[in-house]
Amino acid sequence: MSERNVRIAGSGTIEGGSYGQVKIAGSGKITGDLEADEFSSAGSALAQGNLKAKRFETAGSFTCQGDLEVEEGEAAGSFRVVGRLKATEMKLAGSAHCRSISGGYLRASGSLETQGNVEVETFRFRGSFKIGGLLSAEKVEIDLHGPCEAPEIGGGKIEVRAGGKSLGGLVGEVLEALFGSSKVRELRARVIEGDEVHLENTVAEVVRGGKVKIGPGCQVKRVEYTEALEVDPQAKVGEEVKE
């Protein structure tokens, strides 16, 4: 990578190409695509290019007019990506919108929203979100603090439980601001798969796994199961299937 640093203090431009460090403080615009092994910007943003960065960290404001790709990377605040996001590590906390995410390992605080898929191999998630396409990982676990919506989840184990406190600070913020004191705390989805599925406060057409446990608050159309099926007195089951 090119040892090449660049620092905006205030307002200021940067070009695309490739540099070891850039550093915004205030509002900066990036033209072209960038590289880059360190990437960090508190204040506001704009990238009207492809972003790639090894390390990657902003607070404040934040957009991506092409695609954003990194191995670690932490956003609070408003995120967006107009394009896809791959990061092997990336923690969201705030207001966050994408037309897809792929990866490793995702933690986030907050809203989501994307256009496509979400294929990580590890979601975790406290807040509301809305995913156009499918929600895909090895370990799902979802902490309602609002509506939340994908029409399929699949996963080797999926945990889906009503939040309990409401969340402070920006995040609580974020959610009083969309949906008001009274958020409802539900997932809805046309299908979720896994081979251990715990659900609670979600509505679903059909819930197929090994071991499958419907928590309390939940309306599910049909559950297909192989090993094990609970289902708690306050949901609502309309078929059961042992397969």
Contents of the next structure:
Amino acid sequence: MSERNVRIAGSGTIEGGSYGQVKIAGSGKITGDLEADEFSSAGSALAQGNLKAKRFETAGSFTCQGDLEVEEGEAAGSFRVVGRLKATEMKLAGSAHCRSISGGYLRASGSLETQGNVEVETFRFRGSFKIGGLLSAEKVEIDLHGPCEAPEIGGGKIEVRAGGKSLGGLVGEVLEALFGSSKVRELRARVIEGDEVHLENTVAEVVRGGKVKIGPGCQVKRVEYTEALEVDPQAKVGEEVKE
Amino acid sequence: MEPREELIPKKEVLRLTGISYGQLYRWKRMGLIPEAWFIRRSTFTGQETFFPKEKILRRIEEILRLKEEKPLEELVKLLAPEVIPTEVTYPDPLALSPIGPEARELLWKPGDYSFSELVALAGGAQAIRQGAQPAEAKLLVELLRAQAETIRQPIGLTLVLAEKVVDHEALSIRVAFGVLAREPLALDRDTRVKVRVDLEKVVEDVKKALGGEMK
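Instead of the form predicted alone shown above, give the structure for the form predicted together with the partner chain, please.
Once more the chain from above appears, this time first in line as the rest of the complex follows.
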């Protein structure tokens, strides 16, 4: 990759191209496709094309109008990718919007919204989300801190917890701002399928799996399981079917 | 019309093949099982996903058989129809099993066939094996050669050799024509389908044959 480095302090514009390091402090705009070993921004950054970075870090507000591809990345604040996000390892804190997400490890806290699928190896989440397509991961861990919604969730091990005490800091503030103090902690899904499924506060039409635990606060119309089923007395299950 | 592809519910796929939900979703994420094969329908027991039966069972059987020998990432290149090798050229098409010596008359140059040209030949060879005349197979090969871009997205793609007989007084004229289209395919009732080639499978077979050759 190129050894060219570029730095914006204050306000500036970068054309696309291939760079070693790209650093934005203040407000920066990238007008074409950009590729960098290292991309970082603090303040506000807008990429009008596609962006590809080995290491990626933003704080404040970041918008990419194309696709974003990252090997290792972190975003705090408001993070928006109009196209697809592809990441080997990504940590999000704050509010995130993407068309779809694919990749390896995704840890997110705060709020997440996608139009399409989220398909990663590990999905570790605290907060509130609205996923428009399939949420699929080898390991799905959801800590509910607000309303969560996905039509379909599938994978190896799926764990949904009702969430402990309120989140502090930035993430807490974002959630507070978005949902007020009502704090609905509930996951809604049509279908949830996994080899091991453990749910709390989940409203679903069908849950299918090997070992299934339906915990307190759940309302599930139909559970189909092959190995074991446990239903908490504080859960409602319409039909239980051993396959 | 031919009967529509038989569908099988996801649960049944798991039961028949012994794979887990985790495996199925993992293979989907890797692209080993195309998104287009996941057919979502609502049933009386809620939302269910169905698959084209023959395709999914064949694919899973192949993954299970090959995954002992090769890492999954390599299987993606081998099996996923949407990953098309572009840089490959191959000197001796007749040596590849999906093409074979039947296709000798279909060759149009001595060697160095690109991937999409190999698919065109394999489509023609398949048609010959299903009873097409060499001249008709040539028609199909030319059609495929002209549609190299379309072949890059082979899911659901079918190659048809159709014919129509027009009787007029003492004269009977038979017209043969090639069609490349995605299923479900509709033709008028006077058109007879002489040969129907599942191009998605042809692409897969050519890839597998090349994969074996290149080892």
